[in-house]
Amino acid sequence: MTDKMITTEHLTKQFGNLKAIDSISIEIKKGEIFGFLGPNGAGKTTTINILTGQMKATDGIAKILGIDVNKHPVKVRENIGIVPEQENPPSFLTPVEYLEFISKIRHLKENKKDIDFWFDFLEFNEHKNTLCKDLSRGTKQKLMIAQAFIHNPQLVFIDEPLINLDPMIQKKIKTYIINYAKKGNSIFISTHVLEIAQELCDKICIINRGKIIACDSLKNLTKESKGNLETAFISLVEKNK
């Protein structure tokens, strides 16, 4: 297996007449933690769905864990774990028959005891036989978080983390989440809070109307904003508007 967890070369989406991502080239290691930055309409929904094999690319080349992502979109997602930003479990399903579900889908045998992990760790033991149309969308967000992480996949998308979320269960996540790669997993996660961004994250990429205007360590990204990546973020933008 390759340590590229993530790469694309010149990776373009045009709708249109709309290059909603343009000619994007992007590396991600196995053990990293990557922020994936940007304003509202950037890129970034568009991007995360073709990494995932959810959309294809119009031009361009994307690989995850080694696959090319056009030609094999299923057997990415067989490989890699999703928390998408708005929070979809089936309304008909409880939260624990939602995870049984999974884990039958991803052939994983005996899995009571990772189920019954997360329904502890984040706290919501006692929706777990609630309809998921009845759920809060906090809860909702943990049971995605729960079906992203339950076949501890080498790599995870999470679009918005911790949005929906109090801050105790935040903590743990956060803790989860640097823990998980520090074991060599890799996480991908985007989001508006560049606070979560700067806590979690290894390396930062800011994306710009489909382009990507900077790409680096965080050390290196805030090294003129003294450490500050907010400042970084509004120069960088202000710069490529």
Given for the second form:
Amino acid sequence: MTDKMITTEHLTKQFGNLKAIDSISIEIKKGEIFGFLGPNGAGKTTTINILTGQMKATDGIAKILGIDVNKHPVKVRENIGIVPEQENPPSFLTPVEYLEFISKIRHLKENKKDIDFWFDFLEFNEHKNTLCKDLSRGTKQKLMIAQAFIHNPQLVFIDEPLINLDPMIQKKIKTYIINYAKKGNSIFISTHVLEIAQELCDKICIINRGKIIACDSLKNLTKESKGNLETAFISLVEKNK
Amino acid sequence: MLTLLKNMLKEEFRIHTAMFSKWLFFIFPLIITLASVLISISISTIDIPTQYLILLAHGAFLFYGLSVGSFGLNAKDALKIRLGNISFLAYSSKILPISPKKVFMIFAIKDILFYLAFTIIPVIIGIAITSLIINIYTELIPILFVSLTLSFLYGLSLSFLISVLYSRSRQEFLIASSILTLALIITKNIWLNPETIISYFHPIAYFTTQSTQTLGYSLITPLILFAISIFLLETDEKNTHRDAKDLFKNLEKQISKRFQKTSSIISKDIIDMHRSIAGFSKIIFSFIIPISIVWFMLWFISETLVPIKYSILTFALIIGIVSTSIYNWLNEFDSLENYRFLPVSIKNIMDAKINLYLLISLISSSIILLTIVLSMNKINLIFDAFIIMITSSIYVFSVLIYVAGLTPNIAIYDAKIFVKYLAYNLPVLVTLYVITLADLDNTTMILLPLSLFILYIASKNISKAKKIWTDKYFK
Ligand SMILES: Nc1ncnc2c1ncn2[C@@H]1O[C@H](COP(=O)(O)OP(=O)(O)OP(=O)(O)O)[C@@H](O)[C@H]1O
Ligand SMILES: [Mg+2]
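Given the form predicted alone above, produce the structure of the same protein in the form predicted together with its partner chain.
Starting with the chain above, the whole complex follows.
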């Protein structure tokens, strides 16, 4: 296995006459926390959908863990975790049942301990038997995070991970992600919360109107703005209007 | 209110044209009209008493209304649940300054308009064209138009009311329906004769008498039923914080021996249905109640009006065909969005739905068929009846999944798909129908090999379906 978790070449997605993403070439290495930033409608979710085999690219190649995702989308999804942009666990299952369901789908052996770990860790034990349709939005998000990590995948995609979570839980998850990457796993995060990107990411790409306008280590990217990611982000996007 | 209705109609239209062609969507009513002409012309060549034909036509529209009218079951769900990434106006309008009851009423009206435009009116136009072609009863066409539509609305509003009562409280529903049944049985000498029924079932009464008064009654009755339903409808959840004990683990373990690869999805679906009001009760409303009513009508007509020939085998065929509506709602409440980010392929999901369909439809239709066979004392035909029911159910289902994939409710309104659906089904169903009427000495000898052949084609359809549809979703 190479140390490249994700490589794409000229990845393009066309919706009718809209080029949602335009010839994107990126690379993410083992152990890296990769931040994917950009304004609303820039093409972040579309990119994640293609990289995770939820959507087919119009053009270009994407290899995830060495597997061509266009040809083997299910195989790719077997080996990664995904926290989708919209948290919608099945309405009439409870969180416990949902995690059992996910474990079965992923062919995990008896893993009650892992399931219990997530209820304890994200502090939603009291809701583990509540029907998902009656959960608060943040609790649903916790469940989707647990679902993405339950099989300890080498690569996890997170689309806006922490937006509805309280500060204590956010802190816990950030620490978890950093340690998770230290074990040699990679994380692909798309977010609008620049502090999260600044705290977590080793490498950051900024996408605007489907095109990558900057892609570098956090340090290089914020050199001119004296370490301030927000200033760097805004000036880059303004420049590429 | 009109704005909301207009936008909901627009939304419905966009849902239907998002995946399939716009043009073919509008052709759909024309196809229905054409089919209706063909069917009514062929019926007109058979020598059937007119009185019976009229009853049958009104009965069919009533039946259709009954089977599509159980909106009451969905009320809470339609307003509360978004289907994955798709959210409907009915859901988002909760934040608008309109009461949820009104929103739901408009939602139901939208559905009714949709049914009228896409099925009821085209069918009646077809009947009208036929009567012009063969030049009989042409003067009755306008009246037939009204009376058949009203018949449909009777069925629909009645089903709406029953389903609202049911979703309010299953206990109340059981008590009310037992009292009603008992009352009907006790008073049967009074009402159980053709004259009474015809004069009190206003749409038919209007057709025969053409009196303005009956027309008034038949307009008002569905309106009243509809209004009562809306009044009794509960849109708020009684207990919004529902805890439930873990059913998944054991259920999955139990069925994993039988359904190895699909046990997790099947278990999820079964729990889904069990816990949502719209779940298993949909079987009752879209399948069991209509079938029972048809059975009653056939029995009633043959006992009291004209001794028509209908056999238990024909009935088995009808059950088999109608049972495929179960596949529609299996897909209605489970969204593909649940699986997008999981290592599950379309083929896996289809396999799960196929198993689940076979499980639920065969069990529920067997119960109905068995009840009818036993109550009519036709044990000698039980074997043939089951073969016909199972064969037709599986075959029609295989065609449905082949032409419409995992989105039958939407796809079937695409004219091309619908024509395919008819074209694949008709030869097989007509053959089976002929056999059910033929009164052969050795039905089984013919039926058995024929069924095996049909089931073989069905299995081909199903494997083709899995290939075709894999590429159509997740584009
Ligand atoms: N299924 C689709 N069909 C048509 N257009 C789409 C589809 N999905 C996304 N788009 C369009 O593609 C563009 C990129 O959308 P995308 O969801 O990737 O943006 P995003 O960067 O994730 O935005 P946000 O920050 O708001 O989540 C938008 O213009 C959007 O309207
Ligand atoms: Mg997005």
